[in-house]
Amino acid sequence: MSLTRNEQWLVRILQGLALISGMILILIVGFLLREAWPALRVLPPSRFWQDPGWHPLEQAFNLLPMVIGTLLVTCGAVCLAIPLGVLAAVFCQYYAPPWLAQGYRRLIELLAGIPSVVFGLWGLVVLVPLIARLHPPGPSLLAGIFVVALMILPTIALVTEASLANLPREYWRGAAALGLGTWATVQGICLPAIRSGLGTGVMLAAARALGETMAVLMVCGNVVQMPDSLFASVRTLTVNIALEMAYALDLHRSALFVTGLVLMAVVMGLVLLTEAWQGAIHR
């Protein structure tokens, strides 16, 4: 198939920009490496993974709380807002009338728009004293996993909208013709039709939740530790940086770029999981 001379053009310069974009993300790894290089210099890798905690006066620095905390506040806030997502899409797209799902759909734009600094200020305010009342002291996991599912929910809801309106219409024509309700071809042939698209917002929700830092900062309690319970406080590796980047000095401050590869190695683990899942559908 042979293209114009514009769509030449417009072929080239997309390379260009994929080009670029390589680059900038290969510049970004190279100097974390650099920065990262005189801890993983001076200190083997099992450090970081079996010292008796995060104490950088002591040369103790230990990762894996921070790694386990990450997780847990990203997959509890993505089991989350998965469910709340997809049935405000369904609800949007075929259960609310026009006027109604066009202020609905706005509503979910906006909550994508607002800053994290305002969900970490509602979470702290409203959402960590009554989390106090139940079980003390209020800044938790739990409170983390609420306030980030609420960051990332319009991103899921939104994507999976998108899917679903994209659908071809011969879809519920057959659905019709078979006898099936609205649910019913909802639950049985739209939902798994869109499996790629929903898992495109889960990726990109779940990636937001992974650096998100100043509303983890504001609500989980940033104590290094290994969390026993949903109420338990913890410190994420974003929240680490944000933390200590400040005043760090020399080993200490490359640790934190250490803590900037994990991050980075933990978001390609998702993006390669994400692109395995989407490979087995397809297949």
Second form
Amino acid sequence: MSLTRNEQWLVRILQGLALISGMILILIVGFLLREAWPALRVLPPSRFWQDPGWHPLEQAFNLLPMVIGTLLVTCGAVCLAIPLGVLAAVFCQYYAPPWLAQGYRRLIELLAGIPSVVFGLWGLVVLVPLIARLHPPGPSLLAGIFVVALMILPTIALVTEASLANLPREYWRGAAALGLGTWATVQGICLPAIRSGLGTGVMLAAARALGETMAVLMVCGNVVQMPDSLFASVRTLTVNIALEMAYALDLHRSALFVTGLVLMAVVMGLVLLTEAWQGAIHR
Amino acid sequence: MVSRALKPAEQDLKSYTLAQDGISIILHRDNPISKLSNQQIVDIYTGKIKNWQQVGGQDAAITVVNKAEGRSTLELFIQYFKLTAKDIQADVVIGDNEQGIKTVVGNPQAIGYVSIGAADINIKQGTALKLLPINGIAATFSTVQDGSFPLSRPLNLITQGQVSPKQQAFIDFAQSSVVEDLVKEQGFVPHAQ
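Having looked at the form predicted on its own, could you now put up the form predicted together with its partner chain?
Every chain and every other molecule in the complex is listed next, the one we just looked at coming first.
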């Protein structure tokens, strides 16, 4: 089937737009590589995980504790936010009376709209002193997990709810015909049916958690170390860039761009992992 | 704007001092400690002293608040106490002065160091904070002013290459006595004096 003249134009425009969005990503990676090059040229790669700590002014550039810190904050927050988000969506969709469900949904949407710096400020002046009383010093991995979990909770809740709302009515009729109760239907039929949508929601949430900077900077303590407990201080990759970029020169600055590259690699790993998982579901 | 004197490697730049500021140790107002010797401060920051009891305070673990690498406050602090950044065993690393102040206010067992100007404004507003003397010299406006406070720094404007007439006019204005009240309002010592 040949395309009409109008359609040919449309295809060209679409190709152009697709090219632009692809190019932006490539340009960003290219820029990161260019800025990181002075450090990558001088330092053998092994120094980024074998150096004794991160002291850029004294030529020590170990990024490994920050990679671990990033993964711990992200995993912790996602593990905390999944049950809360999914249960909130289930409550909203199946258990709450309509007037309450409506209000509850608005509340979660509002939570999604709160800027991260506000969460950070709340964490710094409310949550951190509370944790300090429980187990000093206060700014810790735990505080970071709580704050980030709160921030990604709405994403998971809203995506789950949208997936549940799109389920065919027949599922419920079939379950009712089998004599299943509400909870049995939800956990036996509805939740397994939305696995793929839930996966997308979790990936979006995890990506936001990985990229979160301001709030984490304010509550995590930011010491570069392998945390030995939930109450220990950690620094994530994003925080490293935000905390030091303003005052970094020469090799220090370049090493911060290497930090950015490593962060890109971690995000890419997450995307690949999600795709593999979704592929496994569909097979 | 640079909050320290220029380094030898930065001599291609020209600096114009606007004000003097000091750096001192801050504690929570409820902390009974009222002075620490230089050696005690060094020991706390290098992790040799871990409990306030060892310097005459309550039985509680010390939370050491340090600045992020590259900050001039950190550079001046380790230079004065003859430390290197590696020696410091921090519990919390912060960015700007305000974050340091909020961290100490939120944790009565914390010790930190910030710009005297920034701490001063907060104390005047009733924040639960106190400044400690260094080497027996109180961290006040007048000790920074007469140069007796040991840990002080100039706050500079810097330029590179030829200065345009407009830039020169701004620098002159920023160094003039007209802005003295603004500088004092920030807790810093005006340059003109």
